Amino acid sequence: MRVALVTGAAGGIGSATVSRLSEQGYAVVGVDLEEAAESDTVAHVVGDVRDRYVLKGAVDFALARWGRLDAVVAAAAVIAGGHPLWETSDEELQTLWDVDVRGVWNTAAVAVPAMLAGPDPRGCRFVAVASAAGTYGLFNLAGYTTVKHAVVGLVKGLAADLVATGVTAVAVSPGSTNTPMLDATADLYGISDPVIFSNNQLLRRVLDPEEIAATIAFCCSVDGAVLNGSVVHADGGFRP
């Protein structure tokens, strides 16, 4: 049985990823600020990705219960903005940085050593959820754009550090996806119906979180090794 750790596991893409991996036979430990359902093969830790000790506890739980850690999905994130860079407060930028970048960093820092020390490093995968904002500049979201570009850089640097170990790192960059974060984005723009964001995707529809989860699940698989160091643009043809 492969074992995965998923942050941001209580909603949106993270929750869909827990479900997809569980369906594929993984045991999963989820981490989120909110509660989430558990089962014989799905455990959940309530905690903040800004706290490295919470994440270390989740990794230790996986190792104690299932004896290994094969895949890690860093999906926890927040969004903020709705104004230009020069009107962005230090507090807002700090929150974005601490959750969206340091949260991913903390996850990698505690999980990668466990994968390297495990029974099959060559099958181990680290997947960070970035965003189309990690490729493009988005209007009135300079802070969010900055931190998602940083997530992409983090993954590329991690992949370089992991050279020849067998453990791989990849970023998945979703487009507009039907999640609470998309609702929050619409609120920042004063938009009542987030479906309008589909106009920026060549599919001309908003993506489902299950579609992104399917992409993430492949990245977590043994076959996902070929994606090492890359950015998977699961964005439906997003164009700002």
Given for the second form:
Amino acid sequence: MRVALVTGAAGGIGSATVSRLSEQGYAVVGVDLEEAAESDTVAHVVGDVRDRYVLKGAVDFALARWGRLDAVVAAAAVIAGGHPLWETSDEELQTLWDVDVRGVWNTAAVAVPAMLAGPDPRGCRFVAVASAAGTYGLFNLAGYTTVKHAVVGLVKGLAADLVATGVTAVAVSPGSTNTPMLDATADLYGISDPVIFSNNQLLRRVLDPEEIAATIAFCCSVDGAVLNGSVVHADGGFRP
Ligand code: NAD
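Rather than the form predicted on its own that you just supplied, could I have the structure of the form predicted together with ligand NAD?
Everything in the complex follows now, all chains and molecules, and the chain you saw is the first one.
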């Protein structure tokens, strides 16, 4: 049985990823600030990705209960903004950096050694969730754009460090997806209905978290090795 760690596991994309991986036969350990459902093959740790010891505890739990770690999905993040770069407070930028970059960094720093030391490094995958914002740059979201671009840099550096180990790293970059974060984004823009974000995508609809989870699940698979070091644009044809 393959074993996965998913951060942001109580969120829209994270919970859909936990479900998708479970359906595919994975055992999953989730991490989130919020509670989430557990089962025989899904465990959940309530904690903060800014705290490396929380992540270490989740990895140790996976190893103790299921004996291995094959896939890691770093999806926990926050969004902030609603104003131009020059009106962004130090506190706001710091929070974005701490959760959206350092949280992914902590996850990799704790989980990758466990994958390298495991029984099958060649089947191990690290998947970070970036954003179309980080690729294109979105109006009044300079801080979020910056940190999501940094997540891509993190993945590229990690993939290089993992050369020839068999463990791979990839960034999945979703477009506008129907989750609480999209509602929060609408609030930042003063928009009452997030369906307006459909206009950003050539599909002309907001994506479902299950669609992003399906992409993430492929990235987690053994076949996902071919995506090493790349950015997978799961964005329905994003055009800002
Ligand atoms: P979401 O708000 O539903 O989920 C995010 C989850 O992260 C929440 O459950 C939250 O509790 C958790 N979280 C936040 N800070 C945390 C912390 N410090 N420690 C632990 N958990 C924490 O949002 P989502 O849309 O499911 O976002 C998942 C990922 O997808 C994020 O990385 C987000 O940036 C990215 N993304 C989302 C969209 C979109 O349109 N929804 C688009 C592009 C990228």
